[in-house]
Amino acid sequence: MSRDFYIFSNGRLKRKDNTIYFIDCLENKRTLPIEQINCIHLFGEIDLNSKLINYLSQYGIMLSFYNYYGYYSGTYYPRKKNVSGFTVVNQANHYNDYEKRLYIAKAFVDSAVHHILKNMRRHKEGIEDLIERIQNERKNIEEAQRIDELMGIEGRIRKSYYKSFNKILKSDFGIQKREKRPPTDPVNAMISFGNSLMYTTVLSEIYKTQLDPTISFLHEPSVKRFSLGLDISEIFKPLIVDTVIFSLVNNRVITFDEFDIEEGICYLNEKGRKKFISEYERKLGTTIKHRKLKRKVSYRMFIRLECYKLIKHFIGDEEYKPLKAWW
């Protein structure tokens, strides 16, 4: 079974014959078995060449790059092998038809809110008023007539949600407001880091399907990003990333020692990133008994299934109903 590899050290990634090696700056060599690689995440300063890229492309392996602070920079996305012009044409048709686009965008937001409320109800003491506020705001989703209106509703819901973090999180961790560029406190740093991981995970699952990652519905398609990854991430951020943060903080796995602040930017240091990724991977591998498939399915597979449901919707097989966790 393939898995993600994370490289934190500086060094060189190279192919020799049919093997991938990572050689760090002290000339320590580590072998990466090509058949077991799903995606490689590069946090250090890494040298690589076209020979390596060509080899990774044969296996459909993505490379995701992160900057000095551990925040997402970009992804090398190999040429897709799972292609279907029929699916892409129909995916584009659902974008061009505003009513159809709005239906999918609403589904993404409503699913995200379902998972937000699920998190809050697990820690409802002291945040009953915020839960009620979000429940009332949720009623406006169905009435929204435009995407920007829908984004406004989602923004207000997330504002209330992040306020609840100050009650959900134990110890001295807290958040005044959501800050992305740049994060200035540990909670914002974890949200940004986790959301970056979520985006790359979703992107790697989209790659395995026939979906075009550039045609999105909630976020506006752009020439510089795979915006469908942002759309689908909305569903899974509260379900995976936020619960990872709650677990790390409330079980005192992560402390303030795992954060650094430079020039006003707060970020997880290497020790903190390793702890976060360990918990994140554990969460992705957690399995749940699927009600329709009658078998255990991992959180990662739930992301792939969401892609398949979208394909069925686009080609007219089955109306898209977003995931709403029942467990």
Second form
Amino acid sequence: MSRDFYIFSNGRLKRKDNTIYFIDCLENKRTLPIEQINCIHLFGEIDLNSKLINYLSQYGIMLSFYNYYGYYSGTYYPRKKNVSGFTVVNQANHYNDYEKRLYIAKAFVDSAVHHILKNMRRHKEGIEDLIERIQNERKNIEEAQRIDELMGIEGRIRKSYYKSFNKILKSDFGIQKREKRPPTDPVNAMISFGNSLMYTTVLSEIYKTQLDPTISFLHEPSVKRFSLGLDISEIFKPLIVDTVIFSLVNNRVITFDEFDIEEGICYLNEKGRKKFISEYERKLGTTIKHRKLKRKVSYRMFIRLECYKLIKHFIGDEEYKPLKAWW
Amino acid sequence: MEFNLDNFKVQGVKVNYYYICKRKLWLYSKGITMEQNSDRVMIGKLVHENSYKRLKKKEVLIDDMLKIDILDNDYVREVKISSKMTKADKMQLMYYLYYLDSLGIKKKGLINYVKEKRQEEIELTDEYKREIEKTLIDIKEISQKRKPPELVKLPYCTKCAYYEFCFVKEEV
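Okay, that was the form predicted alone. Show me the form predicted together with its partner chain next.
Every component of the complex follows; first up is the chain already shown.
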């Protein structure tokens, strides 16, 4: 069972013999067991060398970097070992054929909306009108003829959804509107932070499959990011990130003390990030008995299963139906 | 018609998969592999690495195609964890014998079930030669299909590295 490691302090990450060491600025040494690493997230200022990168690549371990504010900068994505040209060619065919592309894009949006509504129904007092508005808007997904139309529907749904946060969040936390660059209030800061974590988690699951992360369907391919990661994240953001936010705020685990504001940018400080990540990791590890597989499946594994279903769709095995959480 | 091995050469694992599951064979032949995610495969690897350490000729690569576990004087040996998939393991080794035979190398086969501390000796007969040829023709045909063979539930599906891949579905 491999897991993600998060490094918050400054220091040096190095390989000595066949072990990974992290040496912090006070010369404290910590070993990271190579077989158990899925992905390493670097929040501090870290020195590293090619010897380390080469070693991590052998094991297919990704390195994700975050800037001073905790916002995602990029990922070192090692050379893929499980390559299937056949799958990639077919994945590309599903992008190039607009009908086929639209089918998959709609599936992603519909699944996202399913999970959005699931969150809202759990806290439905006072937001019945917003729920209804989204249910009505959802009907347009099926009829959409173009991707930008679909994006528009999704945008309107998200707007209503974020409005409901003011009722769902039981404390002084609130949100005026979604602000990405940069977030100026704690809720936006958490959404942005959570979404970057989601993106890297999805990416590390895509990496374990034969999918090509640059060929996407809802988002336009290869603009700045591995956009298939953004596509699949849509499904899991409400299911994982948003529920983490609700639980942190409503159980008063996170307070205003865990946020800093500098020059109008609001961000989680180190304490806040640790709290967020520990709840996020707990959520990813939570298992649900899968009704088809008849075995326990973690939230993280659900992401991989989504990749498998896409592969099956691309190779003409079985039509893709997105996850719609039933529990 | 004379069977020409050159046109049908495959890795031994494909012969093994042929007897386990045609769908698995197809997926594997398209590079859709799941083995790196499987704990069972990891165990197999460890058993392999830790068995017969004193023997020198381990992991012999022949013709860039066959990865033979152990090669000693009279025998080609294959290391397996359990004897559950007897037919598949036997035919994989039979294929190695066939392949070596076509290069003019005559050997017998030994399958070592290390955990069970048991081994089985096999010999290539004309009958088996025909069966291998038929299998190789079939493997080529299956690999060239555009779609994977349909899912068939087999008793050992739940143990397979492809289990989640094959059986994940949404209701409705």
